[in-house]
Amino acid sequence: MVADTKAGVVKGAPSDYEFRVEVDRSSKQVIVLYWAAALFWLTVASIAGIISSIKLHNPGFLGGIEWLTFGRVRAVHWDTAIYGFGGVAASGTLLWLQARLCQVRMPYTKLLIAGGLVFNVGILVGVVGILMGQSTGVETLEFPLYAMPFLVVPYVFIVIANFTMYFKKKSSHTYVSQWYLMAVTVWFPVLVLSAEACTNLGAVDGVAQAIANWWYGHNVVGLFATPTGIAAAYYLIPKVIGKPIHSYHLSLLGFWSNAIFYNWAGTHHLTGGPLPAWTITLGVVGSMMMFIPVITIGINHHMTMLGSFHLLKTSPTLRFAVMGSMLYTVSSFQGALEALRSHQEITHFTHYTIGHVHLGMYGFFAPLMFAMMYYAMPRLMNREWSSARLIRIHFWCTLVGTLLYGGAMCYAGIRQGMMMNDPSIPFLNIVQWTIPFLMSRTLAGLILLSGTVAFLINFVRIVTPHKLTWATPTMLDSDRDWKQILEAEKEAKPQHE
């Protein structure tokens, strides 16, 4: 067995392996609950996204249902994606990784289960509130105020459990992944409480509310989803290939530059708005400085994988982890360049931004959460994934759907922006020109949903008790005859006993 360290991988004694099994057993109920809920909300988000996408090229679709107007269902799509899937999946990842890296049993499991249930009730309450027309109207904070305590209070349990595990850790060393996990634990509550105070609770007025809104809207991705995804990549890639991280010093530079610069990048979303020029410039500078962490993290992941890319043919975990890491680099480069005023002159208020967001969330973050689930679930459930074919369907639907979505929207956004800058082109003509690309967006959403359904089937199978109690790891290059395996197990049972 191996464990990641700052210098590489070290051999563990059998007792270490046995203790890791005990750690997994202690966290099983909590993590399975969180990840199952995350996949449910991802399905809801995907369906809501498809409905809102269809409405863009077929406005009459479900037009007689007041609860499913575009403004409502679009908000449900984004909030269930960022909080329902992103928040719950990241919380499960954070807790499992921290327990593994600290080598301690999961504390306060009953509180964490209760907190997870309350959190999901809060998301449900928020979704119903939005569909009823009670959205706050503040982007990324659309949930009605009465839903937010359901989301904030349970997170306190996660913070307590996370710090408890960290201060009880067996090793004196803090792993690279733990830097990001501890940072997320601190950053997320500060982000949510500050943003709610400044926007929906009226701590500031006017233009300052817009600044606070996009400070939060940008940072909930960059200081919550991004660090959790990077932590997963830093753990999984060395773990699967059995090689050390390329450079400990690069990982330090990547962490601190991300922590320092990402916080300032949000105001570039308000370019052209009624803000002081220096606030926009600050966001542009912060975005340009993000090249430092993106390049260093990208180099670290690529150089770690160098010589091991052939393992992508067989490992589901590695395939999703590498996909997420590569699209992290692509989407982050894109996001930094998008901040430039010359870039915004073309892409601002176009579909380009939508394509960029989906490349980041579904191209980077989601695959790394999938990779974590593919790696951890067999260890938690003590059984293997039932179908390599379903894993392949999931991967290719995720990759093709993300690239089609991002490519169609980014190209359409650039052309759309160029045409909007030409006063001789009627706006209605521009809208009509984008329709084929909006249809491509819907198709991409359907492909992504198909991949999610394939993963759901595999997930339900692995958490559902069945007769099979042993099997080799599920690899991508072969499908197994489970009937034959069951018969072989039955014949081999006296030997095991």
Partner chain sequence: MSRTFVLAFGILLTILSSVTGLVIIPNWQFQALKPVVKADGRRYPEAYFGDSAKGRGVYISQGCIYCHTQQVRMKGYGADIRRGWGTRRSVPRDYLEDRPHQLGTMRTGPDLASIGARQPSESWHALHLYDPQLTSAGSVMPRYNYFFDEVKRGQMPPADAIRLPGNGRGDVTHILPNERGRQLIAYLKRLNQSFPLPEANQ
Given for the second form:
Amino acid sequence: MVADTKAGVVKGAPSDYEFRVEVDRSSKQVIVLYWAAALFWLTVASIAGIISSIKLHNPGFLGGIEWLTFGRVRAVHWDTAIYGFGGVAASGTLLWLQARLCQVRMPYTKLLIAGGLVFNVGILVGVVGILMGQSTGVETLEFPLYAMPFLVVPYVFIVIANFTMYFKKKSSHTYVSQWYLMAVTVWFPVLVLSAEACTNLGAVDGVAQAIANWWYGHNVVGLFATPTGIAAAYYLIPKVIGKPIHSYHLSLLGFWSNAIFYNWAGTHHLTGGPLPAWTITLGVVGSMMMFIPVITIGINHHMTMLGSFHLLKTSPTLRFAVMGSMLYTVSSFQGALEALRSHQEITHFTHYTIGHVHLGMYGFFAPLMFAMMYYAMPRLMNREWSSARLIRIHFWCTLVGTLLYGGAMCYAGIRQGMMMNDPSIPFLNIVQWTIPFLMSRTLAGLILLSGTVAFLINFVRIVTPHKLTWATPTMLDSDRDWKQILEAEKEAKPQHE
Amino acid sequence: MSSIHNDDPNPNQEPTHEADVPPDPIFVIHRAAMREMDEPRDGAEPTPVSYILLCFAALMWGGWYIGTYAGTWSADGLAERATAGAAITAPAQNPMELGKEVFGVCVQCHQENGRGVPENYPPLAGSEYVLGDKRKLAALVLRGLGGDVTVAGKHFNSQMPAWDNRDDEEIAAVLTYIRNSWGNKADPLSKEFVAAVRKETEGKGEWRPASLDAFAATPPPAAPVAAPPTAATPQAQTK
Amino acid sequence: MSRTFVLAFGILLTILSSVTGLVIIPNWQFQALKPVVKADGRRYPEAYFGDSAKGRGVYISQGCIYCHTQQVRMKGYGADIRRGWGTRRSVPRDYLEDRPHQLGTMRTGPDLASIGARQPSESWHALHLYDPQLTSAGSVMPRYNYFFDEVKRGQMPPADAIRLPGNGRGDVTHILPNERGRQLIAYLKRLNQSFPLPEANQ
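Show the other one: the form predicted in complex with the partner chain, since we just had the form predicted on its own.
Starting with the chain above, the whole complex follows.
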């Protein structure tokens, strides 16, 4: 955002600022509601994750209470993380980006607000259902069927709003972020409806259901969270540093190869299982082919950033966005290799997969959502972030927590897998061996939660009305701090009243 | 709503807007939108030909992988290569090692230290069933045992499942293992011996302590398995 | 507008192709799989009924799937068979009656595809579910004590109560599975893939 200021000073007001103001005013309520809800669910998901993590190295923790048993809290953790945080944050991101890139006012704001509220009620209903033991038992689709209308109907509103904006857009050009956003709104409904039909509505049985389940389970990350994250990166990186994206052709190659290959990858979650070989083979190839989009998108982002890396020192948005983009490359490489049969022989069924999921979700997707919020919230609220220190805490907690989590779980998973493949080692010895790593996972979870709390404080502060404001953006190297604000406010009050 | 607190020490940061701010209310209200860069644009750098070739190479690998590992393209084509799945002949294992491996299932009740679970599952360490008659032991493990038994002076009443789904070599190995662990010391069993007992007890259901004792009291059928104790080596050669 | 059409159509095409390729076609292929009629006239796999069907619901509601798989990999791929988790690999036909499927993807605990063959003892399952430490010291499995009625010291245990080893746990000397406990145990005992199917030899 250093560069931002230059734009303001050197070039004077950018020609198109008026539409931004209009767009931001029209979308403010919707987006702030969605992101606030997303952060709420992120906190819930983190707490549920930490509880289930503690239960794995300390099974007596909150033991003997049926609604808090591991199998339920663990399901609540993933579902609130993917639908509560992921779904709601991504929907907010989608609507804001689309409004800005189409240069149109947010349509149907009342409907979207009502929809957002209903969606959150739906997640709450689902969570309570799972805790009461009414999980469907299908991984990633655990929410009981009665929660589904609450989730499906609001999403239809989002899809409609998205298309309305797209068809009203001012420019004839469609920016690369928009391709991904359009794709999400087509893919996600098809995914959810087909997968629900196949599993919980019982269109297919047995192993065919397992395939549908994992086709969905992989794609909900790959065709929902990932494209939204990439769209955010494609928007934020050039936006903050003020350079065009490196290559339109690479964008094109990255988008279409991602679209073609990703949705075939899911069956690698069942490698070695009772499936026809060809289904798994297609999954392995789909995963390995992901090298093409991942490298392409990586090159595109990296070449755009080249020469602007010094801005990482000051811009919170850029720092989170670049962290997300880099870990996108890392976790996608890992994911592609992980699909190979020889790799799966060891790491399948182990903590390695869990480590990989967190590297992807908390190393790539979540930072990009945070970057979106860091960028957009000051514009939506017309207030600056109140504490640079809290942003720094948030960033370092996110980075260290994710790397600790991913590192510990992936290492533990490889060793665990090798030991499980050696039948002379008793199973319980392996369980015991993993315990120190499970403890470091709890630690990583606590670090991540601390970061979230720091962000929450800043978020509450920027949302709640207060008189104090700054003329300049809050940069990472400023010493704006929580205490300062309180003091300043104390001093400021008598003068104003 | 203007700035009342601006002590930012960083000179690189935005100088106060106050001076350049035109008296446009929208401008004042949306300071952040003002100082933004333009909306992102696309650059037009070409994609290197070498990179496109690499992508093609990746695609070709994908084609090769599908062609090689897709099995028979049918619902029951589980093996990824049509040629695979023929004869997987594992090298012969040391019976003690194989036995320990097979014992991985037995630990559920008899525990890794062979001491069992008090009042529920009998110990194997020092057990007269383990150290005693081999034929009786093999018959017990192959066909299961239920009812009130006394092991090492203590009463147990639980149910030992029949392990007839494991092959002779595995049963022989695990029995050899339990007869020679945790301080136990007794002679090994051969897989031929287990095979003979399996044949002899064919169709006999789960033993009761009494029926097992009765079985042990009857002499084994004479002809093929006459030489139990040191039979392991010579018979292994013939097989 | 034509670009929009290419975009929208292309996006829809990619997802529809994978629905077709990975969901519809495999399911169509699986229609050819039929249960086997065993020598005693019963079918394999048999439908879940009575307690085992209800026990399956208990298994699902407790989220057992997050730590236990129900699939045995082929000989030579991993050590599933050598660990005694099954005598053969699992095949699609084993799951004809499974809805929802419970294949699982995590082995914090051992595989349960054939737990009924490996451990047919009801009292073992009762002790293990009541407190895993009783039978498997060092396990990280939670206690499912709410599936059991506890008999306290000094009370008269019913005839079919299961005695806890040693001095019991705290006050409790005997346990008796309640309705859901019995159902869950019935389901676990029912899990058995020992029946040989020809396609498992691959």
